[in-house]
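Just one chain follows, in the form predicted on its own, and it is written as structure tokens.
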Amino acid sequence: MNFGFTEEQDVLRAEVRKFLDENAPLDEVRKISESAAGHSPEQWRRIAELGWTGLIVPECHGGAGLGAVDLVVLLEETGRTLYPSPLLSTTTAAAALLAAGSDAQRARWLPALAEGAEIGTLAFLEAADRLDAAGVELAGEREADAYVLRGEKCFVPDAGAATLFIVPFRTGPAPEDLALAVVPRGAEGVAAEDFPGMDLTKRIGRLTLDGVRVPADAILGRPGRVWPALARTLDFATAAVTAEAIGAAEGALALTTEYARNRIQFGSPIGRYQAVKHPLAEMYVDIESWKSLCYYAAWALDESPDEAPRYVSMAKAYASEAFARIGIDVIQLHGAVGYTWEFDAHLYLKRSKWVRPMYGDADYHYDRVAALGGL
């Protein structure tokens, strides 16, 4: 068995990281984080017309008909640079109506998101916080052949730069009885907006509907019978986040190497002292062993799905917990300078922060591989 990457896969990670390195290096990225839409539209266009927007989208529908584990490269390379754009976000939209759109539906909204005209997210969790069926709250009522949804998604991410959102919501009291609805920006009784957060490379934000009419085609897959294929997206979201966790753990491991070669203390560069080299020794295990769990759940996501659920969370339990150890060994590595605005180190710890909870922290994720093993 070939455990290693294709050769089309590295010339992938090999284009994506030479147009970040030539057009997002962290003071670039510090540039756009903190831009009024959070992410450039002019570099945007370019990801698109390179392929990024439709990696996972099938050809016929404008796409490059790729997989998860290429969709892995590829977010490596931007968590590495902690490159802030709605890809993510887009990607898992796009997944969502794979999972769960019709063939008329795909043909439909597909090809926009591939090409970068729309951009897409799932808006899926609400006040009371959780990652299962009963999470969902927002009740549609139905009108004709239509629902009419009134109510609140939080933590929706890149709420204010979407354009399609993608909205779980409940169409009666059993905890299977939800559909999926694919909501433009654009229509009538919909307000989304980004609220301050501590990763400004991160946007998240909510979505409001205030009576907006959903009409049949809009509704995603069978309603009463979508949960299943809402889990497989939280999936691919929580294993697409836990890549770009790679990327930017590395990144914040290689500053911080770089900083323990060049900073000179009694003499010596502090990297040859224990208290030091331990540490960064420590941060690299770590690395290598989650992104070892991230490519096998994401290998399965393409390949075996049954085996998929289990290493996704076992795979997001360790990125949560090591990345935050990481992200505060960074800062105390660097000592006082780690702790200034001019250092990137602290753009690290933030992104870990974000990482932490996002679909789900370690806690939520341990209970979920032993819930899953039949604990």
Second form
Amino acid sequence: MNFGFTEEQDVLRAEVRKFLDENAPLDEVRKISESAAGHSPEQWRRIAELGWTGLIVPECHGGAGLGAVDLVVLLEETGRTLYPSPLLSTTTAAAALLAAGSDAQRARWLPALAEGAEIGTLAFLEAADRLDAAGVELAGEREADAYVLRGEKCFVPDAGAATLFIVPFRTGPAPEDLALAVVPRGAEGVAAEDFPGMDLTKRIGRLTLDGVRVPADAILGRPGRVWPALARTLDFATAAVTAEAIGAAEGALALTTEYARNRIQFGSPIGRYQAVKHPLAEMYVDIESWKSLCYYAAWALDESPDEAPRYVSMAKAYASEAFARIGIDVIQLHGAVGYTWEFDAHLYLKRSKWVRPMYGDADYHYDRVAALGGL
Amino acid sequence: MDFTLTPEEQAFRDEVRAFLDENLPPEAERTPEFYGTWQKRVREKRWVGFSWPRDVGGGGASIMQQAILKEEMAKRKAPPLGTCFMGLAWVGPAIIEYGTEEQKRRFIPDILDGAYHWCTGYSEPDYGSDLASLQCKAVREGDAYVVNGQKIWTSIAVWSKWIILLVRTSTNPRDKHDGITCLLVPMDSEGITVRPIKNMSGGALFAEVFFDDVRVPVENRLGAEGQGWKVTISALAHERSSIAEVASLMRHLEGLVALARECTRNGRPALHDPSVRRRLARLETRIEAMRTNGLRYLTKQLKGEPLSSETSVNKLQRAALEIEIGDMAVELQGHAGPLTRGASPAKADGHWQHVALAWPEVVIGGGTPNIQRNIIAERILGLPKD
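To complete the pair, please output the form predicted in complex with its partner chain; the form predicted on its own was given just before.
Whole complex next, starting from this chain.
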């Protein structure tokens, strides 16, 4: 029995933290996130060399061949410094290829994702903002062996930076009549751009497909049979977002705790007052708790798939709800300085706003927990 | 991460399961005679005081064996292992760690057998959360301490034969913790008066205990004079994975789901109401958070790292859950919510109304939630003491 990390995972954490401490302190994060690209292409090459972009890609396709638990370690650390990069999106695209792709398809795209030559993303959501199979309305029209896609994907993570889109589309009227296309940014009829957003460290955008022809060899899995693989991919991405939120919330707690130790009012550090220390203790309780749920969810994704959906949903529901609260409390506990652009507190509030809806908010996941529990 | 058991652990789990198959009938078929036999059988297996050393009559179990036993017992809703619950929870462990051989011989077998109850004399009227400032006084006179003072919130004092008592033996110590001594006192000693306190559920589980020139032989002192604080709060090598608490909360939650099926909102089962479903899912999520937090504590213990303040996380989670479950059960019953036993509209003859008023026993006892928050803020986050 061991619900802890291996020595290798501890080493991975230390390496990731070292790179980020050296290259991406918060002032650097601000510069990167305010750039047009929203990430640092130079650092992207380096983290690819460090193996982050191919962490879950099998070794035979140029990756590290690790699992969801290892990814949690990586993302907790990138979350801690609100690191802006399309790492989570690219990993999600790789997860989709692993879940639904044939050997040939994996061999074709995974090495490029692992090397960082391609930036991938899963373009699931549409304007209706639904996470179930019925939420995919984008129609694919059959044309000989190929499908022609016409329509729009909304809320696409890193749409502006992505070069490879995994695009679910509809092939028939039943909810699960879906297929999954791999669409390169350069294909004719593809346009993608980021929306302006609160959290500059996280980009979300729109993908427009104007008669984009997808050849048969770029369709993952069998049309009409792809939903289970897609659902697994969504669970994987949900766990990843939840893990990154752990790091971000711990960063917020550390910042605020430090402030409470040093800020003197009424002749004493404000952290001596229970009105300040108790909310901080509550943050700790919540972070530790969704951390445990997230670790278990990641373990289940790797080792016990039947248990995974319930734990993924519990972890994300908890994280969505608690991190939203933490984001607001962090500003309040700082007082006026927390409201300034210059001070870092608002970066965490804005991250909490990005995390909350991502792959389902608390209500969505509590509903899913209720349904999975047979209520 | 790896949740597989070693072959030895699997064998032990199978042994427990086989025992339960043979000795534990379904809940509805458990007669009063069964409970007596049960205690005898589990005592024979040395599952009472399972973590205690074998030479005092315990089971000498590893942390992992303790967890497996608790888990299997909880799954089958087995009765408690042993009946002297304060003796098993902290009096026994303190005696094993600090007691003389004579004290061990005298008390440990009785605790394991459940021969009588122990109660705990810690809190005083003026010193509850600030326990280390306690004032109940003991003065050495020859071979005895003479105790004067008062304790309060002493659970099951009325039917206990012994009390583990914290007294002040030095009024002028360097540190307030240093002047405290631990005594083991028979409740029938001359000069002890017990006055039950009616609690808000109408029961009288706790009491005030008065000490008026009570003579306690020096041989009944546990640990050295002035060592009392350490004796009572010293980290005990308990398995602290919250398994039993999680199992009990899960049972409450199952009951609550059944209640939500039975109660109606706008003419439909309350369970169809999205807000009810979400609240239930939220409770389930928090209970699972406790369970998985517990798995992390257990892992830490298995690695030989002592647990300390982090267990306040689950204490806070549990406190919130105990309150919320009872409160929701009452709310679901609408206008029958505030009715009690004997009122026909109250479901389960007022069971939930009782639950809704009984939470302070676990929420306040052992440190209020605000004390737990102080512990986390000061000892884990490093904020200044207030």
